[in-house]
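One chain follows as structure tokens, the form predicted alone.
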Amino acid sequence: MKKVHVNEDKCLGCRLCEYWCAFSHSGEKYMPDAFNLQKPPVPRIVVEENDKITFAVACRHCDDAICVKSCISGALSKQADGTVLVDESKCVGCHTCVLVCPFGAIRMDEGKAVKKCDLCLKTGGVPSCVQHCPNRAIVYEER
């Protein structure tokens, strides 16, 4: 299965991946409109900084996903292709998945549903973070 992989040696910490991810999930056609909404969109990938290293954190769609096993409402599920998705209508906001994710890839939102990388399946198939990373630090490939 193809997954998003990040090479921290190439990450500039520019956060463009966050902006493009949030924009691609906003439903807007023009980026400024997306960020001028009363409730700005939430990125599913987040850049972390640790000393002199910056790296983007995204869901790894684990083979044995502990987040799916711990979800009390069945909102998290593993698809036949290996993708781990959130059904926001089922999420009760308990945030257990946030606590158990060993990579910190599931984010809380202002609403009750959590947010995580969905590999941009609904927005084009190639993740926006990969398409718009200026230094090619983020790749979408099978390893």
Given for the second form:
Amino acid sequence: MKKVHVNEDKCLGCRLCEYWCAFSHSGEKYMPDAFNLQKPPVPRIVVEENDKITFAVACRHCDDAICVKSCISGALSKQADGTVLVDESKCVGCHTCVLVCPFGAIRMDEGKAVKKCDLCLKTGGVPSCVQHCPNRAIVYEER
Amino acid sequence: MSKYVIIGNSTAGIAAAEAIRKTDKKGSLTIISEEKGAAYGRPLISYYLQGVTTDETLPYRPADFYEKLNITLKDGVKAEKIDPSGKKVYLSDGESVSYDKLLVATGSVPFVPPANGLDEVREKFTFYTIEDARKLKAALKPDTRLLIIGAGLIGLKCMEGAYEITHDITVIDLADRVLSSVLDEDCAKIVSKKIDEKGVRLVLNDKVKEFHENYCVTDGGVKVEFDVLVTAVGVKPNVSLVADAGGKINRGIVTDLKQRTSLPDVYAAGDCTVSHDASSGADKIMAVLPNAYLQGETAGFNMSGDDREICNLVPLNSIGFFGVHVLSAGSTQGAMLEQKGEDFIKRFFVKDNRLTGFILIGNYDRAGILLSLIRERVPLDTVDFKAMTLLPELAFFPKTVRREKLDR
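Next up, the form predicted together with its partner chain, please; the one we just looked at was the form predicted alone.
Let's see the whole complex now, leading with the same chain.
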């Protein structure tokens, strides 16, 4: 399946992917409005950086997804198209998925359901992080 | 056409059914469940009490699950006996079901220790099934004085859930600290502090000497008045079906790595089994939901002819109380490394160049990267472990390893 892949040699560490991800899932129309909320929206992609490299990490939508198997409520599930999605109404915020995801790709949202990459399937087309990566370090492709 | 029978309609049973249907779409598949209704994640019962989980969000799988996987659910009926030579399960309704492959996924049973005067207490509950949670919820009123015996995971989750209804709660435990099976003294203190702040009374290092209808007296001379009693001192593996049939038991049902019991064509998975802890090398009762799924799945694959072995199981818990979140995994063997701040503590246990376990409170972002170090037994000198104790990142793996991980 097509997933979000990151070329770490091209990543500038600008974190625009985080901003666009958070914004595009916020339901707001203008980015400043989203980040002026009392509690800013949580990005589902995370930029790692140390003194040598930067790169973004998002859910791998694993075939054998350990988060789905470990979810205590059944909120996380593997869809027929391969995406791993969270049903926010069922998530109780126990964070077992945070404990088991080997990529650290499940994000916490205090007091609310966990957040994770949904490949922007609801908004259609290309994921927002991919669309707005200025250096094309993030791509949406099948490997 | 194969006949699969699963006893137990919870995580391990459902996982097995899902695995069986990946390999065998045609065989007949029956799930026998003592509890009525569709499967639910057992840990949700405290969230149900709390009002976070509702009847609508309770089911573990979508409404069409059983139909879609062509599963016959025999619920509200108890499996009473296994006849391994005749390959039959005898049920409480007088009927029997024959099998080619059988999975025993019977979970645990709450353990209620005998106590003087317990018979006098009228409003008493255990906290293990959704039915328990429903009954308890109906019994609790805003002015109810609630007494919980047991400050382990079940007792404290019950406390948190009940707190939404009544604040008059006392918790008594024999251990000198809360969550004694999961936390060391220092970490337990962080959780107790939060419980104290909420005004819940903790009576530790003590036990009830005598119950009366509406009060109890402890060995330490503490008198606690209550209206409702919950006993949550612990659970024990529900092994009786396999034990009575002559299967091997060592506290839990003994299985091999394919989840086969010592009885032919009888498998077991989940909380009723004893399993191998990859972090300590010990065989133990782990009784946590993620492991129940993995075991059930392995059993299901093997039952339907797909050869699998279970590996990398470690004890793990992620659990919050009044907003204090505790994540723990593995064992506490080896040397301890600590990171501490005003509102967090992280303890890591390292032995022979491997991470054997950790306890994280208040700061656990991306903890799964740490768990992967334990599960995959990653030599710590191949990663920047020191940096990972501050914030786990994939950046601290060698580039080739990281590439391989992320290129999936």
